[in-house]
Number of protein chains: 2
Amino acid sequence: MQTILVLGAGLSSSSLIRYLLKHSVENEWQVRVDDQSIELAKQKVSNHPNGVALSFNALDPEERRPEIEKADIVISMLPARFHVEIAKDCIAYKTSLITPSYISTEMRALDAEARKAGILIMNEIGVDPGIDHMSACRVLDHIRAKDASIHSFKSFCGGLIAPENDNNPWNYKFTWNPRNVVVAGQGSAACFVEENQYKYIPYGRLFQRLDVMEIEGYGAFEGYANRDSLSYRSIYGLDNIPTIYRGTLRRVGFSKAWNVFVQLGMTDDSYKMEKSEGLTPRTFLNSFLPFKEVTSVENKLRKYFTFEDEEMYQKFEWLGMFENDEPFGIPNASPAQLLESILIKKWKLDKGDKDMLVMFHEFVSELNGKRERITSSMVSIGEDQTYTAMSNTVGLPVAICAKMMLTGIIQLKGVHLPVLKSIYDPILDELEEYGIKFEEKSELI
Amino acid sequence: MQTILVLGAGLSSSSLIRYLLKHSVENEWQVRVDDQSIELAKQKVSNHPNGVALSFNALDPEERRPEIEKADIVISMLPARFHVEIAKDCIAYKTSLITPSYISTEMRALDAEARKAGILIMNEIGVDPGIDHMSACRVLDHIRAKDASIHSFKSFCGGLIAPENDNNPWNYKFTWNPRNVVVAGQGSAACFVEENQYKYIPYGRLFQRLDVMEIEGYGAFEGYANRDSLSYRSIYGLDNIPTIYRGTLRRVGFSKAWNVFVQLGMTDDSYKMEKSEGLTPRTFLNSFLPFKEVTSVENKLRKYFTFEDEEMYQKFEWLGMFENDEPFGIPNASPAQLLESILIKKWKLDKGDKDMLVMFHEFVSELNGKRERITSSMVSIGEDQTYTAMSNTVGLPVAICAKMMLTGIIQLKGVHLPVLKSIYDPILDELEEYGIKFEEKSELI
C-alpha cells in the first residue's frame, strides 16, 4: 500500500482528491488528506475505504513530520510560501513531492539535494502555471522537431464565467479570489518583448492595451498585459525569442469599462478612506469625481470620461454605483476593499452557475523564409460549484502527475517544471479524457 | 555673549547664516556653523569675527553634546528624520531649538518635557511649512475678529524659475531637488474636502485636474492637488471648514505636459528598466509606446495622446525625447531616473539664472449671508544662485523666529508650530523688510 499525503483539502484540492481516490483501490492508495478544518477533509474524503480524513498543524514541523515521514508522495496545496519548508522536510524524509504554486528561488535552489535525497519535486504544475508550460512545450518541441525558429510567442489565460451563465453586461462573475481581481496589475509596469524592444505597459494603461482574439465556439476575447512576460523565455528555453508576451483573458468590453474604476482610483488598496462605514456606493463614487455644484454624479461619471456607448454606462448602473440607500458600514475600508464589497454581490454565481477557462497561445514560426501562424486553444467549463474549471484545471494534472511518480512512469529526480516531452505529453494525454484538450490550428502568413 | 549653534550650512542655510552673522555683533551673538563639509561651513561664515566653522558628526552624541551644551539656541537645518535625537538633547540641556521641518508624532509627543525644561522647540518655521502657515492664520485670525465664517481655504505653492529667466517651452527649470519634483505626487491619492464631501485624486489623475489662478505683476499659475490637505485643519482650528486644498504651482500648460510623462510610465521608480544602460531618450520613450512597424516614435507619441497642439509636442522635442545619439550609460537605471537625466540637462539654472517663489492662498468668508473672497499672494524673486528665494524663504523666518526668542520678544515654552499671532506678526512684519510680502486682495461673491 502506498500513501498519498495532500495538504490543504480547498476548492482547489475537489478534483484533486476525487481523482485520487478513485484510482486508490486499482493502485492500492491510502489518500491522507489534512486540512485545518476536519470538515472540509472529511467532505473531501466522503467515507472513501481509502481515505483518511486529518486535521494536523501542517505549518508546525513537529506536527506534519511523522506524517511526511509515512508518506511515499506528499501533494502541498498550502500557499505558496509554504512550500520551501514541506520540501525540506520531504528531502530528510526522502519522500517526492508536488506542487501547483510558481518555484521559488528557495525551492529551485534544493535541486542538488534533491537527487542525493533520490526524489522529484515537481513544481508549477496546476493550470497557469501547469498546463500553459505542457501545452505551450508540446508546440514548441514540435515546431522545433521541424527545425523552424520561433519567431513570436504569446499566451493568454482567464478564468470566466460559462456562456450558458453569462448573463450580466459584464460578461464576468468571480469564480476565484475577488480580491485578486480587484488589484489585479498593481505594482510595477508590466513587461514584455515585441519585435526585440522591451516594452512597459503601467497600470494606469493596462486596461486600453489589449489583444483580441477568437476561439471557436467561444466567440471573442481580450487580452490585457501580466506583470511577467520574461522569465519565461529561459523556461521555454526561449532566450532570444523577438516577441513573448503573456496576458490575462477578459470578454470583450471588460477591460474599458473596468479602466474607469482603475482610472478613477478605485482599484487603490493602498489607503484608508476617511469615515468609510458611512459612504454608499454613490457618495463612494463621487469622491473620486470633481465637485460640481448642479451636476449629478450620474452626469459627472459621463462627463468624466465621455462614454461614447450607452453599453458602458449599463455596465456601472447594472452594478448599483449610483445607488445610495445602504452604507457600506466597513471602518477604515480601501478603495479596492469597498469596490470588492460592491462587486461581490454582482459578480457572485448563482445556483448552477459553472464556470470556464481559457487558455490561448499564439506561436509564430519560421522555415526556409516563410513565416506560420499556429494557435492552440483550451476551454474547459466545470462540472458544477464544487468541481469547477478552475478545481479540474489546477488539480487533475498534479493528480495525474503523483499517479505516474507512484506508477514509476515518472522517474525524474531534482527539483523540476512540467516542460520535459516524458512528462508532458502523458499527462496531456490523459487531460483529454478529462476534456482538457487544446485544439491547434496553423496557416501561412 | 549668546551662542547660536547651526547643524547644517547645504544650500538652504546660505540666508539664515548671513542674516545671524548680520546681526550678530549688535547682539553679540557668536554664530556656530556645523556642516560635514568643512569648506562648506568656512565658506557660509566667511571670514565673519562672530562666526565660527566647525565640523563636527552632528549625528553623533558624543560630538554634539557638547556644542548643544555649550550654546542658547540650536537651528537643525539637517534632515527631518534627525530632528527628534537633536530635540532630545536640547531638552537635556535646556537649550531651545528650531527647525523648519514638519514635525513628527514623536516630536510633538517631546512638548511635557519641553515646557518641564523651560525651553520652546519651534518647528515648520520654513516656507512650507512655514511662511504658509504665518501668512494663512494672519488672514484666519482677521476673519474670525471680524465674527466671519470660514467656508473655504485653498491654498498653493511652487518653486519655479524668475520670469526672467523663464526662457523654456515648459516655463520651468529645476531650483531645488530634481528628484523629488520627477516623483512628485506618487503613492496614496491626494485627498481633500470639498463643500463637505472627501475628494481623492489618484497620481493618474494628478495633473489633469488643476485649479488656475492668477497674480497681478506675474500672470497665471495652475495647480495640482498636495497628498495631504486633511491635516492643515486642525493646526489652523479649522476642524469643521466645508473646503480645505493645498496644491504645487506650476505655470500654465506644465502639468498637461508632465501628465504625459506619468502616464507612460516614465516617473516610475519602483522598478529597474532591462538593460537601461543602453537605451537613448528615443528608445526610453518607445519602451512605453505600443509596437508598430511603420510609425516613427514622434508619431506614435503624437497619436497615443492625441495631441491637439503642436505646443505640446514641441516642448517634448526641445527635451530631446527622440534624440538617439547618445546612450544613458546608467545600468539598472527606473524610469524616473532615466527621466531625470533627461531633465536635469534641458531644466538646469544657467549662470546669471534666479528662483521664483510663489505663494498664494484663497479664503472665502461668510458674514450675515454674504460671501467675501480674499486671496493673498506673494511672489520672492532669489538674488542670485546662493542667496535663492528658496534659501531666503526658508532660512529668514528661522533666523528672525531665533532673533526673537535670544532677544526675549518670543517667551513661549513647549513643543510649537507658528501659528500664533505672537509669533507670526513679528516675523511676517520683519520678512516683508526682505521683500517676502503678502498682497492681500477681497472681493464679495
The other form holds:
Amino acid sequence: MQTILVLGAGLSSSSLIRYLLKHSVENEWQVRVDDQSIELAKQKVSNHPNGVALSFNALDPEERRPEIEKADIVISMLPARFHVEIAKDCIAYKTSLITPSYISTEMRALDAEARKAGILIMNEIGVDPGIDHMSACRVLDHIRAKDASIHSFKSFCGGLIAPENDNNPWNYKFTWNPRNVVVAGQGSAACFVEENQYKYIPYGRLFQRLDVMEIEGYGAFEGYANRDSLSYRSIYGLDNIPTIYRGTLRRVGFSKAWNVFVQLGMTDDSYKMEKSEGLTPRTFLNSFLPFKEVTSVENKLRKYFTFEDEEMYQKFEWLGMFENDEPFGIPNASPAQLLESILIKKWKLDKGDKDMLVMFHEFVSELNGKRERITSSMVSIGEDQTYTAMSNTVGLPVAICAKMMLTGIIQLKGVHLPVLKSIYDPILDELEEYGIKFEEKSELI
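Return the structure block for the form predicted alone; the form predicted together with a further copy of the same chain was the one displayed.
Nothing else is written out below except the one chain.
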C-alpha cells in the first residue's frame, strides 16, 4: 500500500482529501492527514478505512521527519514559507513532494539535489498558480502548432461570490484569506510589458488602471495588474513577446471604491495606530481625513474624494464606515488590521453562500499577416462552504497530479512546474469531469 502524507487540513485541502480517499481503495493508498487540529483532520478523513488523522507539529523537523520517511509522496498545503524546509526533508528521505504555491528561488535551487535523490518536487499545481499555467500552455501550444507568432498574452483570475449570492453593493465577499485581500499589491510595483514597452504601476495607482472584460453568462469584470508579469515570459516560452500581463479579477466598480482605502492609507500594515482599541469605524476613518472642526466625516470624505455617483458613496455607508457606537477593541493594530476587522463582518459568507472562481485568458496571434484573438474563460461555482470553488480548483489539480505520480504516469525528477503537455493535458481533461472547463472563442481582428 502506498502512503500519501497531507500536511494541512484547512479549507483548500477539503477537495484534495476527498479525491484521494475516493480513489484510495482502487489504488491501494493510505491517506495520512496532519493538522494542528486533530478534530479538523478527523473531520476531513471522515472515518474512511484508508484515512488516518494525525496531529503533529509539521513545522518541527523531529516530529515531521518520521512521517515523511515512510511516505511515498508528501503534499504540503502549509503556508508557502514552510515548503523549502519540507522539501529538504523530502530530498533526504527520497520522497516526492507536491505544493500548490509559487515556486521560490530557494526551491528552484534544490533542483539538482532533487534529481540526485530521484524525486519530483512539483510546484504551482493549484489554481493560480496552476490551472492558469496549464490552460494557457494548452492554447499557446495550439497556436504554435499552426506556426503562428504570439503577439499578446493576458491572463486574469479572481475568487468571487457566486452570482446568486451576490447581494451587497461591493459585489464581493471573502472567499479566501481576508488579510491577503487587504494588503494585495503592496511591496513592489506591478510590472509588465505592453507593445515592447516596459510598464510599472506603483501600489498607489494600482487600482486606477484597469482592464474590463465580458464573460458570457456572467457579465462584466475588471482586472488590475499583479505584481510581476515579466517572470512568466520564460515559463511560457514567450521571452520576446511584445505584450504580457497578468491580473486579478473583481466585479466592475470594486477597484475604484477600494482605491479610496488605498489613497487614505487604510490598507497600510507597516505601523501601529495609537490607542487603536478605542477607535470606532468613524474615528478610524476620520484619522486619515483633514481636521475640519465644523465639517462632518461624511462631507470630508465627499470633499476629499470626488464621488461621481451616489452608488459609490453608498458602498462605504453600507460597510458601516460612519458608525461610532462600537470600538474595535484591538490594541496596537495597524490600519490594515482595523480595516480587515470591518470588512470581515460585512463581507463574510452567509449560510448557504457559494463562491465562484473566474479565470480569463486573452491571446493575440499572427499568421500570414492576419491577427486572431482567442479568449479562454472558466467559471467554477462552489458546491458548498466546505467544497468551495477555491477548494476544488486548488485541491483537484494537486490530487490528480499525485495520482499520476504514484501510478507512474509522471516520471520527471527535479523541481518542476506543470507546463509540459504530458502533465497538463490529462489533468485538464480530468478537471472537465468536475465542471472545471474552459470555453474558447476566436475572431480575426
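Take the two forms, superpose them, and find the largest set of C-alpha atoms that agree within 1.5 Å; that set is the rigid core. Being a predicted model, the structure only gives us computed values, none of them experimental. Positions refer to the first chain, counted from 1.
Superposition of the core reveals a Cα shift of less than 2 Å for residue 108 between the two forms. If you fit the rigid core between the two forms, you'll see the Cα of residue 348 move by less than 2 angstroms. Superposed on the core, the two forms barely differ at residue 215: its CA moves less than 2 Å between the two forms.
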